[in-house]
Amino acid sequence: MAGGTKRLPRAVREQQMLDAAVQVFSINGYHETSMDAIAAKAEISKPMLYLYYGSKEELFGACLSRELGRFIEAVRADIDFKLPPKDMLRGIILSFLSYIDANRASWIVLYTQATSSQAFAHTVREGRERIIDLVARMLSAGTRNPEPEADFQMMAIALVGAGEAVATRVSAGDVDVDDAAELMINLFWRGLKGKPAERDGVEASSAPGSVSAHL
């Protein structure tokens, strides 16, 4: 077997297998992918693949966990709450779409393949909720003069949903990342900046304790 006799640390070998699996799953889909194809891509024997991951379902689940974790950490690391609201929004959207563009196979597995399988839908759903909560906190921290009835959780759901749809186009190479980011920024900026500050001779934004006074 090609490369099968190389002695690699277990952690390195596991990542090699997951890398190969993500690539093959993204092309063939979960149901049409065989363990033989993944083993060949990883340049290991099928028995070794089964030794590390006892079934295709277990291997796919490991792929989802790794890719979802990487995605969330990459986006979280790029959020800077010290930035002005619009710059913060721009940063998170660009981070989101740039990651998808650089990891297209990962997104296809996470969004297209996993969501189409009932067995893994809960994993994707839990991951989406983590992202929505993260975005909701960003919106809450960055919104100037929020409307009293502002529902940041629903705004986050809308933003993430739109982001998923645009990301799918990005992963297919159908749209430029910068163009897609500008579209989303313009679409959501009005909701993020909130209502105009009231003026009673003095800018409301300068009032002590106001949200915008700290942004």
Contents of the next structure:
There are 4 protein chains.
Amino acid sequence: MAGGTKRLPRAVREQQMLDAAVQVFSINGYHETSMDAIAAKAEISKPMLYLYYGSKEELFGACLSRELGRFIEAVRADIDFKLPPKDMLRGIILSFLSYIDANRASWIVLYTQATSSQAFAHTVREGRERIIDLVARMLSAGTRNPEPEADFQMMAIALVGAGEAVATRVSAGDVDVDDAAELMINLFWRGLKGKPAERDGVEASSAPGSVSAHL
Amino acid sequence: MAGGTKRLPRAVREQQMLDAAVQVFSINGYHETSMDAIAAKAEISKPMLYLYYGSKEELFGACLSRELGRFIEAVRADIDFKLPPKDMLRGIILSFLSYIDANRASWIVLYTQATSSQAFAHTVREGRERIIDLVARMLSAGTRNPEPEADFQMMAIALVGAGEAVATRVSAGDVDVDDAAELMINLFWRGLKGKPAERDGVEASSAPGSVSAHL
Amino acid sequence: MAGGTKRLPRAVREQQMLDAAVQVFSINGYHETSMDAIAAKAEISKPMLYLYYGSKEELFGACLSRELGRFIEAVRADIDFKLPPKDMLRGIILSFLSYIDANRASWIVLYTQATSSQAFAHTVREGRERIIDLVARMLSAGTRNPEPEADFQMMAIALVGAGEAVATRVSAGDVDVDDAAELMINLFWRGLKGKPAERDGVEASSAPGSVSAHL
Amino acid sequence: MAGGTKRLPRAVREQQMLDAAVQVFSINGYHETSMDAIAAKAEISKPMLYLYYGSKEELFGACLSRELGRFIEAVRADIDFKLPPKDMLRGIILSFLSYIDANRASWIVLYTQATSSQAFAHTVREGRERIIDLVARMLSAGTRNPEPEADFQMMAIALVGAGEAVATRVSAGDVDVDDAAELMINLFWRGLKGKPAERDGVEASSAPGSVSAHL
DNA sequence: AATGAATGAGCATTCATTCAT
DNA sequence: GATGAATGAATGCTCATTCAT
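Having looked at the form predicted on its own, could you now put up the form predicted in complex with the DNA?
What follows is the whole complex; the chain from before opens it.
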């Protein structure tokens, strides 16, 4: 009734399939999703899926790549290396969380799914690495001292990890993006020692009410 | 005739099975692991597995619970709420990372696996929540001001997320536990504004060479 | 109703399966036969087939081997190298044709099937080679002169080829085993030059009525 | 736009397709060959195949017929019923083996393939029958006595069977055509009783060195 | 208490075949 | 005349799960 037996150009079908696949995979997970289900969702026949993507694994890989690419692009595009450090940090955190908030179903779950099967561990790891590198570069850009490269990398890992965790809550609808972002910014900017009520400006590490004073 | 058919007390059998299951699950993942493989590893018959655990899902759930419990217990046991804030932070981070370092195969992979299937999302979320609560309470313990409960919760989420990300690297053997711990402590304690290089003592937020000065 | 859910020892089931498989394969051919069909015929479930034989190919291979073995054994057992040459020839031809006559469905068709898929060409070739060697040895045993080995081999190939062709007719019910055997014996014994009509004893190559006299 | 879409006269296309089909079928076998593969080899689209031949089965049938026809024609053309019997025999054997030797890929394999699927058993049987009739007629032509028709038929079956077996070796490159032909001629001409070193002329059934003396 | 034997149900994958252009 | 796009229908194979012993 809806779609049916339309003759579509290759490129269109590809996206149609990927859209359906991302959707179904993200709901049921990789293993629990059958090619039948994807075909049904895409309103095409199973052979088409195989014709275009070869196998379930490759199809998932294609989903992963597309989503990964979009995500990284979105984050990268929002970074302005000319801004002051803190604003850069704010920018990347907001970008990160916002993207995921706007693409919950697809991204987080795909991301989650992908980590479970060794077959995709590689792809995900690579994708995450790119984000981490981005963040590490940002950290590195904020300083002139030759801090050890490895340290920035490690910090980036922690930051991104924190971001993912918070993002998961965001995507689950548990928390508000802006609140979460603000909190992360403060947390990472001045640490637990100087925290957190102060929204900005006053950076007194000994400000009254700071957690650090007591923690 | 004789071989293999030992009559073991229930409790022993249970652990024997769980040990085998954890091991196989952690290597191959939940879906890629067959009950046959587990039975073989445990050197018992499949019906035994079903007799004791009812289903694959329940068996995995049992693995998850046991490992989760051990992990949380290990971390909790290492926290001393009477220590000064920073030492508490150091303690929990070290405890967290050390445990995972020592139990890589089992824990991280199980953890990873568990997140992929909706069936276990609940259990994992619950387990993580307990850790987060622990951390949140720790944060809360460090202050007297009535900071909003939710903020501590959020911070804890970020902290634990960072911890998990770093732990993954630790368990992969990519980084050294102590180095990672030190870096996290500094990062979280004084934030990016503060200088990570300094190992301790000197907490000057304006110390030369601090990342914060430039980032 | 008939077989059902009996618990049979491994060895029995194996034969039961092989019997069914040989039967179905021989009727429909390798490719046209589905594992479902075999399972149905054997009155067991498909997983059993896989448990016992691993794959369709292996199952067919097992059929092939069993039938091949039986056939070769039957022929070999009937050869008496102490008999006079012509009697040996008669013996092997009769044995060959009789076996096939008595096991039509299974053997010939299997034989035919097997040649079609490259996967089994090897096995069949090997089996045929054993028969050919047997025949070649028989030929060789009848002479003292050092005829070139290769010549006996070649002759054996021709003989066996003729045997297979005739056997196909026998198994198709087109001709009578004894008539066919007699004719082959005469043909091969004295060649086209000799008279095929004579049943025995009189071997006069110039006997009136011999084909050779005129062909 | 330009490439590949040549408008060819029907007859040419038909041969082009058949050539491709024969080639692919002979390499991979009937079942293992997909229409896609044939279309690709013929450098046309699949619908063309269906337009011209209706179905895979019919296409294969067409291949079979063409090759069968060529083969029979080749053999028939080489028979000269006016030659003396033995020369006729020599002629047909040489013709038979030579044709196959020169057309290995196509013929033997097609032949082999065809026998496996019941769908073509008929066609092949018919083709073989024509060869057998040819040979039977030749045998019959060599004699004046009214031997039972059936006996010539039977002998022809054996002869052709032997021929096929030897031909298979020839086509496999295992043996030389001329050697094989010479051996077959001798074998069939004077039988095992009077054999085989003597190339010709001397037909003494008791010639020294003959297998017959001892076999 | 313990297991070898057995299966229902499902899933990825492949083709021969056909429209719509 | 020629084809890219599309599919219905099978089929091999696996696995969680359960009896009968």
